[in-house]
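A single chain, nothing else alongside it, follows as structure tokens in the form predicted alone.
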Amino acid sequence: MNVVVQKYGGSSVADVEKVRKVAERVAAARRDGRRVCVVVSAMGKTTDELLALARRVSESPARRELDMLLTAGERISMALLAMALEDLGVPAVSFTGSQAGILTDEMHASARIVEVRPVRVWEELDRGRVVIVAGFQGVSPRKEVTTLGRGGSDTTAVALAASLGADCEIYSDVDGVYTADPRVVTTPRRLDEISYEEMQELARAGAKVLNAEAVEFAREKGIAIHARATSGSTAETVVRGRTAPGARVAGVTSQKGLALVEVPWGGLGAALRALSRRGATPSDLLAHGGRALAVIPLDNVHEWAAARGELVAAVPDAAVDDRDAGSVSVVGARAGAGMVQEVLDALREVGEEPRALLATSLRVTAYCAAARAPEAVRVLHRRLVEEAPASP
């Protein structure tokens, strides 16, 4: 039988009813003749509960001590689909990522995955058990218990279907990528297929469907990932392959939660180093003038106040701006000129001016205030895509 890895984030297994309904759709692909291994999420927000129980406790809690306790809610999913799959009939056994053979390096946090040994997966899959496997999570060369990031369970996922040669299908609440967030869009058209870059480019600039480190795995080792809805819709979005020639917009999205670090171009190594300190990853680096700009998204940064101060000590005419710091880009084979013009157009009639602007072969980022981002989302979604003829 084929090996596929299905993935269901936090929204497909909020409650109990929907661990059930998830248990079920496991179970029907068991029935097809596949040998599943799944990898969930935590419950809806039982992440954020945590942090919040944390916090709390202390206000600048230790990094490791956070991995230990926010892998619990991958664990309490992984648990209870075990227990659910098991009362339809299907044998199930469910493994902390340690158990799975998730190794990763020792940067506790925002963990990156070495090295996958799915020894103990293959066993009970050959038994023909389903195998249910916390995502978000692995285990250092030390033995510690560290978490990939946040929206880590796909990478998870892709890492599993590397090692193990499966197709990989990433369930959620939408049923594929489309051209801009359905909560902010009312008219956003769902792609059929997307490439790799374009995928990484919009995760990158802040879009929620897949995370940016499971694309660039899937990528390095040829994995397509199919994006659908948990609600069995049959629609999906395939994510593989390069790039198309064309004129295409693939998506618009914002991002707020963001840091603008502006420091001397001779204090950027010091910079960087205070903030990877603190678990403080730059998405984007700019320079220009002898100044170089750091743009740091804190929805994964635990200890940012810490991370701040060490480095205002470290540089100290670093110049930071982390109140309703935010982004709006357009991601696609149009990215150039013609398109920097059309985001600070649309910014423009919104009342915004850029704090800072990114341009690459495929992405134009203009930095601004997070309020004003989505409405500028909808400008250019309209102009870009409602008015353009649609693309394949």
Ligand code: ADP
Second form
Amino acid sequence: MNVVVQKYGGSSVADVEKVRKVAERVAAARRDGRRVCVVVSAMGKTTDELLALARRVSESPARRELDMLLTAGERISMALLAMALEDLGVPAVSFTGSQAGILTDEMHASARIVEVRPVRVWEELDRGRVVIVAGFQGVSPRKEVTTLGRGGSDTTAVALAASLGADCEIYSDVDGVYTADPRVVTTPRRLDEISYEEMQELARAGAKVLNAEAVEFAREKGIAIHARATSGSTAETVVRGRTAPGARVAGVTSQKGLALVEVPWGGLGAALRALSRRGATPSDLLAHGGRALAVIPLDNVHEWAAARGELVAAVPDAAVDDRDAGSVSVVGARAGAGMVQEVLDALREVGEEPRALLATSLRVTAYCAAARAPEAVRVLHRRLVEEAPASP
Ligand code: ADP
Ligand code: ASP
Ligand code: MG
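Let's see the other form, the form predicted together with the named molecule, since the form predicted alone is already up.
Shown next: the complete complex, the earlier chain at its head.
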């Protein structure tokens, strides 16, 4: 009997009614003759609420304690889903990341999975039970509870699927990956297929529909990811394979919540050391003409106030822009240097000067005010996708 890993995100288990709906879907997969391992996220906005709760106690909470707090979110949904399945007559058991054998490094708040030992998962699947695993969490060699970074339940699902030799289905409130966030652009196109590389670039540049580390993991293990909607549509996007050469723009995306840290070249090493002590690592690094710019996504940096203070103490010349820094990116084989002018034009049209610009073979990113970025996405999407011939 083949095994499937199905992952349900926060919006899919946002309330009790939705938990029951997910239970019905899981029961149906089991009736189809599949052995099902389910990965769940915390209900709705629970993780944000727990973070806000921590902030009310401390401005720079310790990452270890935050991990203890945040992992509670996924424990709630896993237990509720197990109860809902039992009520449908489906035998089910829930496991924390640690119980499921998700072994990580020690990096609290953005741990990496180093190994999966799903001994108990196999035992329970063999007994005919549905196994529910708390996403986003693992355990370090020192038996510390860790989390994988925001959106990390996707990574749990891919890692488990790789280890179980299972199919990997990721369910959310959209029926796949679109050329832009449907919340930003009214008529984006759904992609039937997207390469690992393109999806990684899109996710890193802010398209949170799939987690970038999850895609990286899938690429390394050769696992296809099926991105689907929990309710309604039967459409999907499959993430697999290499980027086809050619003229396609895979997507346009924006990102907010960045810190742009500019330092004199000679201070770069000291700046990066100060930042990394507080869990802040750059997603992009640009350096030229004696100055360096480090781009720090802040979603997994929970001690930013302390990090910024220590950075300025270590490198007094550092200039930090963390109030409204964001970016807009175009991703795909047609992106890269050929798109630079398009991106500059779009930003100008929305009244914005880029603070920095980066072009690789698959992506152009302009750093700008986060508040203006969605508008620039709409302009670019109209020009590069809506007014361009349909791409495969
Ligand atoms: P979950 O809670 O299930 O993990 P997420 O909120 O992480 O779901 O991801 C789904 C959301 O991703 C959608 O609601 C959508 O607004 C957003 N999104 C951003 N970029 C894209 C894109 N290019 N295609 C589809 N959805 C996108
Ligand atoms: N609950 C976690 C988050 O909100 C993990 C996830 O949803 O994947 O980031
Ligand atoms: Mg997600």
